[in-house]
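Here you get one chain, nothing else, as structure tokens; it is the form predicted on its own.
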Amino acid sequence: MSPTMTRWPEAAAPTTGPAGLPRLLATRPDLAGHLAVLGPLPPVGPEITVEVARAGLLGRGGAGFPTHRKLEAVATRRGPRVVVANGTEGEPLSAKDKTLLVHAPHLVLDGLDAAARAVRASQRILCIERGDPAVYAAVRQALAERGDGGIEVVLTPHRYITGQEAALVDFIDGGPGRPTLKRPFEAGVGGRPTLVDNVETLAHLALIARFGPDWYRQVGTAEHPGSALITVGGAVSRPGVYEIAHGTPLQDVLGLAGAARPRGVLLGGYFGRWLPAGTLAGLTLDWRALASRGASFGCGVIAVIDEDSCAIAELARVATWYARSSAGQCGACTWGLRDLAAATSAIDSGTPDRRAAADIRRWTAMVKGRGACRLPDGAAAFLESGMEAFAEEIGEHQAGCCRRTDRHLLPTPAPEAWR
């Protein structure tokens, strides 16, 4: 196995050394294990915001924003302020959230603390998907261990954009959890300065807190530094959690993961971008590297369509998962999205009407930028580069002649139906 790649819960033995991975997941579920592998989180206090600009932590949850500006953002708001630590992980493909949770909920736990402290927060919220058991049980158990009854637990519905953090933010306050046009660091819960952090980026705040922004750096590249969890699924034999160092070659994590024969790659999840093979050689996974082929790293996934799977019916039950995920507020949401799930649906039957493909393109590119949240953002970009990357298939679609396997590789969970 690569010395920059750890799957787990096949990882060697922890270490925490210089360019050791697993980091995230070198530690223990327990209490006393955890103390044991990383000692105590160590005092924190607004000056860690200085350390985390030094390390480049950027957010996990998916649009890779700068950790120490939002720190920033909420520190210097007036009154009282609250932190929330993202866990709900709402994305169908990823996994990566709840392992971590379930693996090392102290380490997510340190983060919250630090956090809070790094912005005089008064309150601190955990929220987690309802209907895991896994996942609470590691929760509740690590703050039992923890004596710690400041800790609000929030179980959130099973939605996508529930973990959109304007939506979670109204599901706190007693709404039902649709995205709001406001802005959690200036109007968060209950009117307050929110700080809203993925449980990962948390994971990493409490790692660079006892161990600095240098020896941060010293795995990844120096624009994109640090380790990151991905999940890696589709057509591969060792689906799972991996830890690896930013920079790592894709094709390095195929070849772990047992990806035989790729014929295209989703990138960063449902709100991703799909990449055909032709396109994957040299590509690195760091910001940079992945932005120079239109795709970014999103939420940490990687997805795999292989020369016998139908790629165009997991496009067409894909974009029919994203309009029953809609909340309904929005018109580009609400009847935007159905007419690009019937458009794509209709080429997935064989409809030899070639108006479809039009259409999705031409109604891809009105959505985009519309509504209170980028849920029509995330289904354009999937199916655009859906579209393009599996063009030949489409043809055989339309000819009637697509002798491929429809084998669901792509899971669209039905949402939690509104309140």
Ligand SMILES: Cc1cc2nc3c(=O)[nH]c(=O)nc-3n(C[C@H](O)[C@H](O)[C@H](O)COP(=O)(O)O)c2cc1C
Second form
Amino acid sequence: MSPTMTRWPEAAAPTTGPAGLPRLLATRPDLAGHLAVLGPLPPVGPEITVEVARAGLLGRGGAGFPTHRKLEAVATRRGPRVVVANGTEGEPLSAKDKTLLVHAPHLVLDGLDAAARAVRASQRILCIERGDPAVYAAVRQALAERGDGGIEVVLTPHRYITGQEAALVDFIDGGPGRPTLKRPFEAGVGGRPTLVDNVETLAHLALIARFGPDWYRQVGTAEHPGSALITVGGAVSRPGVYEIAHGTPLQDVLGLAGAARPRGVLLGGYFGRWLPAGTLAGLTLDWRALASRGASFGCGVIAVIDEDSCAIAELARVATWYARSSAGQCGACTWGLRDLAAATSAIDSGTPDRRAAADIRRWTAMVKGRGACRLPDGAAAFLESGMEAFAEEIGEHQAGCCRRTDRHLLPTPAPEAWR
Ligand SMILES: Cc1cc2nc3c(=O)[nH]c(=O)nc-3n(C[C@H](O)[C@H](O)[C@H](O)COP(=O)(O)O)c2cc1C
Ligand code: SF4
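Would you mind giving the form predicted in complex with the ligand, to go alongside the form predicted on its own above?
After this comes the whole thing, all chains and molecules, with the earlier chain placed first.
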């Protein structure tokens, strides 16, 4: 039986090869090593879309949208087309895309190449966040080794919102990188039909092109096949990037990552939801099982709050980060997220005013679906689920008797200023 989970870099021996796990991280960063482990990318044409559909590949940028439908949507549009590999990874808790780009850049570039051939794109772009020398060096080295001058590398600002696909297109086209109402598959880069895919999605596509849909389905569940990179963080002794088979029990992941006494778990990153520890039994990591508990796989982030850590301080900091991350162009987002941050901070600092908790519940309902992008929806899901998961602790803060430690478990990097 294939292993269902492996941690990078300990178990990712380059000689493991494509069978079992690891899959994505089994290759090597240099071209010779990459080809020795996986062999060359076979010729790819539009028919790969059918293989991707049979494989059941779902996007890894957060929404889990079927990749073949995106390929079809772009391939059937007229005129020159563009493919953008989204390696920006603005989610502060996630490290899987950067890990992939550093350790398997050729697999991502193969995927970008295969996607471009599938939709017959004339332009290929790889977006990575500026200010990460390891990612930049790995990508540059890989491109030099391939002698591929046809892939443009765009360095994006350190800002969560610029990873949203329309914002990314706006930035590539010389804009500030704010979301727009344009749909990239219709009017993307330079007004051309554009496929925006996450770099992990493209890496899976490159493996499907090599080994086929049946191989892809050898791990995972029937509805959510294949493997995924996940990032485990928070109150765990072995944080990091793991490759798992979809359907792996969450408790196995928590056990391997060293989560002692978890009190609540955030699934899917800052766009995801909190589940209290009491609801985790039997939960498996696949879209269907997670949806049955109101959660989602998102970009594969799992963050743990334990018994001793103050969750409200974490919620307040992330609420403030959300408010700072707003692109400031939709009222509900600009003012709603600011007020949500203030109310959450008020609870954290021990205000006895019980209206703050009610305000948060009311305002989260009000901001949902009210932005040009889904940032307010993400903030609302994060906060409303956090308020439920840590309801007892809210009472402790209001009574001024929270004895837990503020451990700064959840990172909240300052977004780059708008130019
Ligand atoms: C606020 C926001 C931030 C996002 N950030 C990222 C990101 O950093 N990387 C990414 O691949 N997708 C991100 N996405 C999702 C992209 O819009 C897009 O759906 C994704 O790149 C498509 O790739 P996929 O189909 O391969 O998942 C973000 C979406 C939103 C709403
Ligand atoms: S919802 Fe917020 S982040 Fe999204 S476009 Fe509007 S102001 Fe910008």
